[in-house]
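We begin with a single chain expressed as structure tokens, specifically the form predicted on its own.
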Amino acid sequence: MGTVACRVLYAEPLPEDLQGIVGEELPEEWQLDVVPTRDREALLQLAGGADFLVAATTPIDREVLAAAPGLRHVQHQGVGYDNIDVPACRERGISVSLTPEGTTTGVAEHTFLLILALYKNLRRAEAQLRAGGWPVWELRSRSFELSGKTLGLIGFGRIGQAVARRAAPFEADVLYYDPFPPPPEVEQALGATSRTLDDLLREADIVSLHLPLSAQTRHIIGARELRLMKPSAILLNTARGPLVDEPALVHALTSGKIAGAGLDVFEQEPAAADNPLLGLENTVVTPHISAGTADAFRTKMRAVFANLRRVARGETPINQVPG
């Protein structure tokens, strides 16, 4: 096929400004199609002529693959690929790759956004101020400093390590749990100490999730794990919603088992309007935007099209999902 006249289908609706960023990275003579709506039929119709497919949250299943007879490669623009039927791609000889580039910084920064918003009672303080109040004293006994606290990271890969690196200026202690720990020199450089999962949950003031979603990690935080946490502890999830058993979390938050939660992801996305987590005073919630910056998107698109060029030249893509 060479490197010309390839068709790329972006499988998510995009606003015009982001389409412009994608277009800036598109090689000459390549064609870009962007699915205009979340309507399934629009995706299936446009998939028919695609050589490459770029996906974020859209399910890429057997129906989509059957509609794309010429598809060679699926490029996930992030790292959580639970929406892609990898075995079905493998059967068709379609490679699947991830795009870790551009994700790390935004997620690591967002982790601290959630921590500080919870520790400083940002929601309560802003709401009362906007309503005409001046809660200088009312929130003091429920507000805390990150300095001197113990930050427990469940998952110590690329993002977990980036969070640990940023914890040092806050003078926070770092514990981590990971079934595949890094080399000792990485642990030493980041000032992090390994723990079992149960010990981390018992010791940490802040528990932050940085794991991929798999059969093994689904509901890794459930009722049992929440009972192990301190009543003063907070839970953060910027990874994948199903890592946490949401009904168990709601019970822990409403019964005082833990003090609060900062959530960028949910078991069902978009989160339903009646999800009880959205109405709790001791939660800070955002709509899966931790990696959603213009800086990250530009970096991602640069990496996405670099990989698509590799495949077009007949080379093996990088960051390929094994199988």
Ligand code: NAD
Second form
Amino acid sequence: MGTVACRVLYAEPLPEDLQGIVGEELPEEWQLDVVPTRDREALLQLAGGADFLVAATTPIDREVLAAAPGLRHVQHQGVGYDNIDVPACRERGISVSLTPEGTTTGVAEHTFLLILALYKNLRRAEAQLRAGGWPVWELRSRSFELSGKTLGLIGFGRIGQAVARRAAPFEADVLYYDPFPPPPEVEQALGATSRTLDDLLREADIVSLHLPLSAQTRHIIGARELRLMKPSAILLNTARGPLVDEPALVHALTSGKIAGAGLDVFEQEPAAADNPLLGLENTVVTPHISAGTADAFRTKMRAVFANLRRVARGETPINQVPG
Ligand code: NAD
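Having seen the form predicted on its own, please provide the structure of the form predicted in complex with nicotinamide-adenine-dinucleotide.
Now the full complex is given, and it begins with the chain already shown.
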């Protein structure tokens, strides 16, 4: 069944190669606008004609909604929707959906990238080799295997479970903490064991965050939690920066309370050049790219437009935000 012409506003500035991928999924007759910059005025102006809005990190707040009288649906191209004012959308009868397709795999794989980079001192080994060194012995006492270690997952939804699935072939043990645990058969199939948050922090060699940011979870990892971790443990954050109290993390990393951190997200993004976490020896940092692959983007766009077509046909969109 065809759909009537609709206007889609992509609320993130996109490089041309990615615009091409979006264009491939755009139904005939539909119009695509892409905000040219992060300038708020451009977004507000283009929102005026939009039926559908696709967003990633751009704040979709009351001001944007007021500028978009014809808006019917907001599609987050990922799953972390703390940038969208969902109650304000609901008041206007605007549906809000997520796009788990293409997100989960990238973040789960990135988690292992960070673990292995920290465990094998990748940054130092590579820098020394490129500088003419050959550090075969120097890093040995500070390099580790994932096999036999205990991975503690905070948040055991799509991504947490995908990480657990990939931990099995690495022969790591998996603990998790989640106030809304999955059914016992899922836990059993993934070989994961539930713990309280404090017990997980005490027992895990690797603590990895896979929960949403909300008023309740902001700074879920602070000075107290970092003190509970083993001095040999590493912390990974591929979820949202404000889940971690950054000054407390810097202190833990510089005073030997924990051994290292792998961070894809920061309290403030883009991260400031003088953010101390970027300068520490025992961190591995990436600029919020966990889910940022060409593979994921194609998968996401296919799912995004499948959902927009659903709405255009008058059907209920899938993957609406809970609540
Ligand atoms: P999900 O909704 O499938 O799973 C989240 C889990 O966290 C749920 O099981 C929920 O019960 C649990 N949870 C909620 N409150 C908790 C708490 N206080 N303590 C422990 N667990 C709690 O979401 P997902 O697809 O697994 O994604 C998880 C998060 O990862 C997203 O919210 C997003 O912020 C982040 N993310 C980051 C990137 C990136 O590029 N870095 C990409 C995708 C997602």
